[in-house]
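For reference, the chain that follows is the form predicted alone, supplied as structure tokens.
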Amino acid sequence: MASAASRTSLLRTRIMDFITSMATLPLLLGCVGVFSLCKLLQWLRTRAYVRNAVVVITGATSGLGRECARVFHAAGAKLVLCGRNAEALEELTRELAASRATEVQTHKPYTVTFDLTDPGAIVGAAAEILQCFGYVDVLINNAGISYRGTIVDTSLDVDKRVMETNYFGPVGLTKALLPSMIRRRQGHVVAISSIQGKISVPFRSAYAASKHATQAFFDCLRAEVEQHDIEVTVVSPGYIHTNLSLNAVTADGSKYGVMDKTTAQGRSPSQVARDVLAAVGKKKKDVVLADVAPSLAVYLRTLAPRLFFSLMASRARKEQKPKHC
């Protein structure tokens, strides 16, 4: 039997647990509420920083541009939607007009028609881009094609299609628009790339180089123009569920027009454009978004760089051909 000593003991033991776990709740409480706090101010601050912003948009007509022009219209942001399809523009341009669906007043967007493989049409259509509102806050160099090959059976030629597409553009447009940046010294930069600018993959060689001279770009861009406070954001998503591999291009220019499995099963692209919106909002200066695989291998390509092309020469052998992934 317990003795009176032992059992005042337990008791006491037993009070001071009663004791720490009610003082332990309010703590916990506090610190969930400090979170959502923190949380609901990032949220609006976001918002804040696009709310009658100026933003353009490239390649606006279909996938993740689609997306983020719904996103950024119903954060009340000003748009300049890009794209070679003007009747595609336009369809756009009226259902977001008749969305509703926002909290914050929203502005008829503005459209303009180019080809951005078109280095003559860049800076007419900077210089109508600049008549919409006369001046931008954000652009959005979002416009892309990819490509599914063997490197020995490509011609130049498509290799040339996807950099004047991925890269040239981009690049031409930034620079049309950035000395009306920096004169006001305010201006953000995003360039859509792809985790695929940090790690290449077998048969996607024209789409990587593409994106690692689109990272690289912007990386040096960012570094040159904080000067004149101006943001540049890079964002690397993984796969997105879009008509991107059905639209890419093949070794002899024709088009792929298979869903692969892994584009199939990626993240929405309205998502994605939610985490853009995001991004730009708290101006964060790289961001990528994708899942712990890919992830992963950009740290393993720089941590373990020989199994990295181990694994990846295997991936090779074992596809021995464009992937269907």
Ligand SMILES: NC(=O)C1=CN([C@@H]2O[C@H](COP(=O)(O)OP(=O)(O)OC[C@H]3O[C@@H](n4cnc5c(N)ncnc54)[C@H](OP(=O)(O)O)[C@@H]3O)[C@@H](O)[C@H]2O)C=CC1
The other form holds:
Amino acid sequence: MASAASRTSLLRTRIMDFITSMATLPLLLGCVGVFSLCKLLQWLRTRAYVRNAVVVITGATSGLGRECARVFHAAGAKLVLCGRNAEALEELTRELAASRATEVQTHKPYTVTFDLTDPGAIVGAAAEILQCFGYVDVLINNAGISYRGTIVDTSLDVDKRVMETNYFGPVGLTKALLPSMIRRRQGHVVAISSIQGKISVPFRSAYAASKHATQAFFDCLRAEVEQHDIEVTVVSPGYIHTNLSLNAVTADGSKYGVMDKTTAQGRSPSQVARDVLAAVGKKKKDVVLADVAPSLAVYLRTLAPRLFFSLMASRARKEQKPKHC
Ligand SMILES: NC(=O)C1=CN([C@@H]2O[C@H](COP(=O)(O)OP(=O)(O)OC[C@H]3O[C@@H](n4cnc5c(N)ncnc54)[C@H](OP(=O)(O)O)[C@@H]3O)[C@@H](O)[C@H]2O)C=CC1
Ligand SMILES: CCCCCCCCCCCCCCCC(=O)OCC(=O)COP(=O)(O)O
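Could you switch over to the form predicted in complex with this ligand, since the one displayed so far is the form predicted alone?
Next comes the full complex, and the chain you just saw is listed first.
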């Protein structure tokens, strides 16, 4: 008798489960459908935003800049590729011009060669871009240099060089293009910062300082130009697999020349470039593109600073090397 009752109860449960799952399935499918539709609409909006837009990319000769060039070119942007190496820029232009057509019309990029540590050259480059195109829709301040060294061993010239490249360069170029954006009441300024613009790690003083300054400057800019309908996006990536560590400068100004394990194991630059395109399309104001630990470290720095500082001090003790760490 008892087992018959339990069998009936089991059957009832199974029937209820079946009915519930039948009701949940369309709901689930509906959710997936709405999600996919939202994704598609966002993708279309990004494409429309970038298609035929004049997009200036600094540091286009390597790493993330080169990948941004590929991604924005494929999305139909009119690219202005900036860098120090004219030959590398021309090579990239040829590659892009020869690349297979996407579903959108693509444009042959224009190149401008200048060094971001030269304020006069920056003004000249901005004038050339404006003379050629009349306006800039999106400026991607990507070029940058990293650093390895102890503060005590590092010459002030090195601090200045990193600051000139990573901070004064982007600031100079942005200031040179900003008045035309304000007049037009249209424009989008992107700063490729770093997670090190939000937290400082040992032996990166000049680099972290330049990125913190970048974050601060472009946060101020965002507030000031919102009234002119200009967008500002600060992107803070974690490690990316590029030549950044190879090209880093050391305490005495010489090249570090090592592919660090952290860099080699970093995200793929093409993935990060796609994330940059998405952030621009969504007009994001501030984006962190990093793994869990660095992202959490940003919160730890704010919520438990003493713990964060002691973690960094212990990291410094462990990593300390006699010179050029
Ligand atoms: N790789 C990483 O782990 C991370 C990188 N970033 C940031 O991404 C950005 C791109 O770096 P990434 O691609 O990784 O590194 P790369 O070293 O591969 O590229 C750096 C680019 O900046 C250019 N550049 C350097 N100095 C100058 C200068 N004085 N004037 C003009 N251009 C210059 C380089 O040109 P040239 O070829 O002439 O040297 C190169 O095109 C940087 O701002 C970096 O801080 C942020 C977080 C993580
Ligand atoms: C609540 C748990 C929190 C756990 C946090 C633990 C602390 C972890 C410390 C993480 C430090 C991350 C440093 C990330 C640095 C980084 O991604 O930098 C990006 C760059 O710009 C790389 O430049 P580099 O020249 O340094 O290679």
